[in-house]
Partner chain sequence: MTEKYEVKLSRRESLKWLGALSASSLIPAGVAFAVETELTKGIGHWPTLKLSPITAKGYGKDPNLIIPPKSPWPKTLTQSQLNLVATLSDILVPREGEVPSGSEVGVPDVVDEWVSAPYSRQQRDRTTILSTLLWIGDEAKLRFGKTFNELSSAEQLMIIDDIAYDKNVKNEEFAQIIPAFSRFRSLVLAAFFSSPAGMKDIGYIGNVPIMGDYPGPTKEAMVHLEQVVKKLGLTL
Amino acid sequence: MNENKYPVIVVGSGAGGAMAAYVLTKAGHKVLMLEAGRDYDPKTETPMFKTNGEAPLMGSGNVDKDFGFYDATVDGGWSVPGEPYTTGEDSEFLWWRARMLGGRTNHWGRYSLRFSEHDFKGKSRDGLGADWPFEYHELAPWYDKTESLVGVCGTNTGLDDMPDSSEGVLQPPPKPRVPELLVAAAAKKLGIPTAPMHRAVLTRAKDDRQACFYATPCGHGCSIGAAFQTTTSLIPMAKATGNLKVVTDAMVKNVTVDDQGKVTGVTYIDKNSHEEVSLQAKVVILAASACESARIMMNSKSKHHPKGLANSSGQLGRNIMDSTGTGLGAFIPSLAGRPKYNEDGHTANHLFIPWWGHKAHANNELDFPRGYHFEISSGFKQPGSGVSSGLQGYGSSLKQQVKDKYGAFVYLSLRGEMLPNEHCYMEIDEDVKDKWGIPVAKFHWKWSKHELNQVEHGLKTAKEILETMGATINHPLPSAEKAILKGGQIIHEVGSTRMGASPKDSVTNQWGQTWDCDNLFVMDAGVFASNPHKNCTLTIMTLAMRNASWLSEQMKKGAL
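With the form predicted in complex with the partner chain in mind, please provide coordinates for the chain only.
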């Protein structure tokens, strides 16, 4: 391999990039992976068994570590020093980045729910947003392969919102905890099902990875490899083929093209030397995250691509969607003083509430078009910087109040599907450059009535469930406008380079191959045509596996 010319360059080492590199290197292709952040080794860097009390500020979050001291994210969060982004007037948008090998897979929630046939064909049903350019059954075998490789625990429920995996694919889920069982009992009375959450956490050992030992939050990272992250799985496995070279601290600036507009390689800034490095490649795969990949393409204008690379459709940077987010919690008196036991489990939902409203949608009974789910937060958690409110007095009686309320709070978090709208998009802010001299992204954001009506419905439903559990909720529910979290805050941003059936209204075809440049692929969540409520990472990996396999065939055939 010529030092500066590679068969394939993959930009990004997270869910999409690492899966693409894994598939291609396994198939015998030489791959160079560029990562903007530093090298990272979960085996030596993960704070296993560390307590909140051992950390500064009892482990609580701040502008340096947004999700708390022990969160695995390195050099990132809602802000990255020297790498700003801007927002349009009246727009609020938060952009989470991680500058580390493995990207956001090092701290993600590991929730791994399949999209269903409904999810891929929303527009055919209600005329809104866009359909995906394939059917569920075409992706189903790839979901099986991805779940098998990644390791997902859960069960087949037969619910219409949760397509079954093939026999033997899923690992057994952990037993539910007491508060989750009480939520299930209350939801059942209201005709709402609950189900074991599907999570990319091993409950059985796999490859070099151990089974979960039910301690230490997955968001801290996982030194034993039980909670899936690319740094303990796909990247070392790809490296073992001898076909992968990884360069960290490589901030990609733009993709280069020749006189015919065909992609020739990438230019990156070496963060250590601050020097610009140009590399040539036969094929470039962008998997830098939905918004970073779109930013690179927008910063790659040329004579043939005057509106940004592969943007003849004008859809580059458009159609950005996040998940909707809100929630409601309450003190459940009947759970106060309940018998103690170890409720760490795999440190996230054992049970959750999948979307139950497909029939109600079909019957036009709802004033919002797309579904949501509830995640359940509860349990005897490790004490940290927060204590319950409404405490009175001092001494033994004060301590008793805290003890009585311990493990008696239940919080229901809504995560819902949003629709693309013309007010949610990104562009390049020509006036602002980051410290590497690269023009920054500028975001525009506005929720539509679809999301607000959904959130209003969710808050009412959460209240009903909590009250059925015996909670007293005296305060009026907040308005949806106030309750809905900001764009980007759920960290499920997708759609900036969406795929479709026609080059007129999409950036890539169903293989993530850009319509305008046959040797430029996007393999992150940018290609999503819609953003179902089910968390994007499993589908990012599944698409990357499928599309990298297709790309490999094309290269072997000599078509690329």
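Now that you have shown the form predicted in complex with the partner chain, what about the form predicted on its own?
A lone chain is what you will see next.
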């Protein structure tokens, strides 16, 4: 490849960027990948076996490490030195940036639930938000391919919120823990199902990646490749083709266009030399994360794109959604004092509670339009710096109370679907630049009654489940306004470059190809038309696999 000219430039090395690079390089295309963060090798840098007791503050989170001292995100978080963002009046929004090779895949929860037909066609059902420009059955074969490549454990359940995978695709799930079985029994009494969580964690060895041995936290990173991250899978697999070149510490400033408004390449800041570098490409794929890709496009104004690149619809930066988040926990007396044993498993919940209310929605029995699920936190976890409440006395009796209560708490985390609204969007703050001289993003945010009603329903349901398990909850539930987490706090922001069936109300078509520039693609969560209650990473990868395959065909035919 010419050092300044490439067939394809991919911006971002996370779920979408790495999958696009993998598909294109396997098909024989030369690809340059630009990553804003530093290089990262999980095989040598992952603190897999470090315990909380070896870290300051027993490994708890701090201003430098939001998710604990040993979290795999080495330099990023909601606050990145020298890279601020701003918010509008009365808006609170948190913007997570990974800033490392592999992006958020080094950090994510590995929850890998398929979106269903309910999820893709919400507007057709209730008139709110936007439909996706394709049907579930069109994406189903690509889900199979992605799950097979990535390695997802779980079980086909037949539940309408959990579309089945083809036979032989899923790896076996781990056994449920005792507290999870108790949750399942209580939920069943209330007519609520539970199911094995689907996670991108290998329970059987695959390629040169090893199976999980159930001994270390996934959040620390995974040097053996059991917990999926692109740095141990897609990126080295793409490099093995000889067609991928990766440049890290490359902060993309803007996408360049010619006199006709057609994309010609990108300009980035070398974070080591602080020099500005311009590259040419036939095709540019933005996969820098939903809001970073939108920021790049907004900072790429030109004569032909005065409102931002590929923004003739005016939808660039609009329709931003995150998952709703809240939760409730309690001490379960029947779990106290049980025999101690190893129930680590693959870190996260083995069972969870999928959304069960599609029929209730159809019958207009609920005062909110979209669903949620509960993730279960329980078991004999590694002790941290926290101390449980309700302890009395001192000495041996106090120690016995601590031992008895160990592993007897259950927490139900709600993750729900948010609908887009006119108050949630981003723009460029022309008055503030980051340390690289690039204008920063400014966010506006407001939850609607749909999300608040959903959270209120979720808290009441969680309380009912916990009380059915034997918990005593004397305190009143918090209001939904106080209980709901901040926008961006679940780190599932999507929708800033929404796909659709028409250039009038969307930024890209169903292939992630922008309507205004046929050689500019978006392959991250920015293209999501809605934000179902499930983790978005599996669908980011599935769309990137499908859309990069389509792009490859177009390039081979000479259409691009």
